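There is one chain below, alone, in structure tokens, taken in the form predicted alone.
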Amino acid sequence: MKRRSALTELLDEEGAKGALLAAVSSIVVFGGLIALVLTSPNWEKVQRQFFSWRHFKAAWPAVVDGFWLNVELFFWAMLTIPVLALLIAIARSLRGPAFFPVRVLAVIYTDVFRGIPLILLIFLLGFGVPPLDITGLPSDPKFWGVTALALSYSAYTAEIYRSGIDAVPESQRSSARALGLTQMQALRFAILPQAIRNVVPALMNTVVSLQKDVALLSVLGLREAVRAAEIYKGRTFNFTAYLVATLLFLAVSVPLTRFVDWYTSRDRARRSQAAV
């Protein structure tokens, strides 16, 4: 007992020293950065342009209203992307010569939409398709903005799904087929449940990226948070509205990121315990 208590005291002492060192180093680093900014020659001008409390309060209502549109667009994209990506991943995972054309189409899809920068895809669909005035196709920029996000992100997400499918041991597929399951039944009941569980942390990181990339749809003229900030800046020649939009995005992305880190750590711990 004495040895254990001595060891515990030593660990506590080392932990206290580490915490103290971390606190001191953080104060020095962040304090130095703040001092560097505040003592710069043009700080007062920058403060008036980017950190004006008066403009912050004036821009807040319009930017917040625009941010709700960001949330709406993010919601619709999140409904579409996982389903479309899973279908593409399944198409690429089908075996046998009869499914060769399906696999080729899935490969072409992922290659094309992963190769086109998202901003270009938004321009092409948002400004290129509505002028065609094709019967049955909507001209709403919100529709084409979400479509561009879905097409681009589903190509990346499909590869995440496929990596999870490929990580499942081949014996699982063979066992399912030996039980008399068809290829689709084996995927549905044996392969996909394991694959999706394995790639959830990677999928959640994609969600964080998508939440930020919704702001790119402002190029279509949608009055979301970034567009509302740009309108305010154009009217007042003050950039504080961009700070408002930045804080709103951080208010969503930071908790999401922390949740992803927590879930990833928990998943890693669960796998370590299962391995033992």
Given for the second form:
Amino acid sequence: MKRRSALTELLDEEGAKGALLAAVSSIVVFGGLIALVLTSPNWEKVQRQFFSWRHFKAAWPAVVDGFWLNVELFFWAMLTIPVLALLIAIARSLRGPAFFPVRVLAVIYTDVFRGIPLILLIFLLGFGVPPLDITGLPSDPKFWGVTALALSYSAYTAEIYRSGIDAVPESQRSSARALGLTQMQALRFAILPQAIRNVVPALMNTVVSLQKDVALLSVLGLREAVRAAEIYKGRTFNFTAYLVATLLFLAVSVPLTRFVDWYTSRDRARRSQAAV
Amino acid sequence: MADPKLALDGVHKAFGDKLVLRGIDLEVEDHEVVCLIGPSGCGKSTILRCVDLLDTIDAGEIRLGGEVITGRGVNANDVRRRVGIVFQSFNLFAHMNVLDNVTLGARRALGVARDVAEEQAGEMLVRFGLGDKIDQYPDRLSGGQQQRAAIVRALMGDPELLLLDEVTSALDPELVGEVLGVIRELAGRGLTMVLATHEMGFARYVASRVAFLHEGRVLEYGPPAKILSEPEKPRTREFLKRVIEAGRL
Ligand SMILES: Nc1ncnc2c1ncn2[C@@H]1O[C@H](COP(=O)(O)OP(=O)(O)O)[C@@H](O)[C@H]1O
Ligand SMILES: [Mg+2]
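Just the form predicted alone so far, so send over the form predicted in complex with its partner chain.
In what comes next, the whole complex appears, and the chain from above leads the way.
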């Protein structure tokens, strides 16, 4: 079956007459908003400050360069977070008194790292650890920035995994154990594949927000897109560089979000089909 | 005399402060088929789960082939590999096809090579009429087919003892027969089985002995002709009368 766009679906719902109404009202609303902005007394000043084509071209190379650093930081974070989160989630779902300490550690981990605002964690690690000058630990702000992202996001992601694990019926665990599988084998072969399938949409949403939160690492002086834009602004007193950064982020996150939406609705359709 | 295949000795089990098993004594000899009967909630499933060490007992002892399996230092996984269990709601792994469901235990718990496990599974699936369902996922199978696949899964490691927990209770009436047929065939081949069941007619036919459970104990235990036709205890009579009224005998 051909995928229909969200728009055609919306239009379908409303019928043909509704479609016309939707088109007209959209033009009126959006046109009105644009007119409001363009006719405001300070528009010309704002336009020069934020929407200058000259500055756009001038700022572009540096901001794009910065954006590659965003991509790199995002890459490292994406490499560590899912693994770390899965380990925490597994630790937390182990049964039996022998694993009590492991469970407690996992709970402390998620509570602490979800409890600290990400920006604070970035400050604490990025500015706090390198001066300690502990031998063996790197002092690279990239490393500590990514570490802060990884700690915070893995705590959240672990909770997502855990909700997926909890949603797998207890009877699946029983029948895996009944086959003589160890607890870890039962998790690996019977529980986790189902748990992860349950939470793929939630995980993908986390990826979208991680992609944006990488920009927070600019506070460590890393010359990523936002930082590069800020530097440009500092030099020229023009804000257009921020627009460049905004467009770059949108260029990644909008397709990503559309993809998540598409995947989620396809997944839902499949499940309801299987349930029939 | 040789040790019984399975023996429960004064088994107690409580959930919270609810005493479910209050001293279960039960012996199952090699090649016997024992049916556990009794009203819903009397503890049939709990007994089976305790035997497969899926629940831990609070007091008493369970022996498998003379070996105590409920003591300290017993490897529960080793015990579970010797015992098969089939549940009321099939519990096939939803993300695996029939073949993977059936071979998972052999491959991972017993360390059998995949091709060997698959060959054995394939033969058994064909024998139980599932030859054309090998690569289907559980949600594409009827209840009866799922339950037969679950039985094959439980049989894969050649268990000494098979536990069946109301394996036909979740099935549409017209599918009950195909599953009972499988159990009858296994009984004919001498497999030792303990089954919790509400199918009194089937129990009468297939059981070597029937145990009636009441208030966490085995109230009566004997051949089906005796327990199901001329029980000694008024409680048993009362239960059977209600079952007959419900049209299940
Ligand atoms: N995991 C559990 N937690 C609490 N109560 C339970 C649990 N499993 C069983 N029970 C209770 O134990 C009693 C016996 O249950 P069960 O063995 O399933 O009975 P049966 O299989 O004969 O219907 C019931 O009252 C049930 O509510
Ligand atoms: Mg039951």
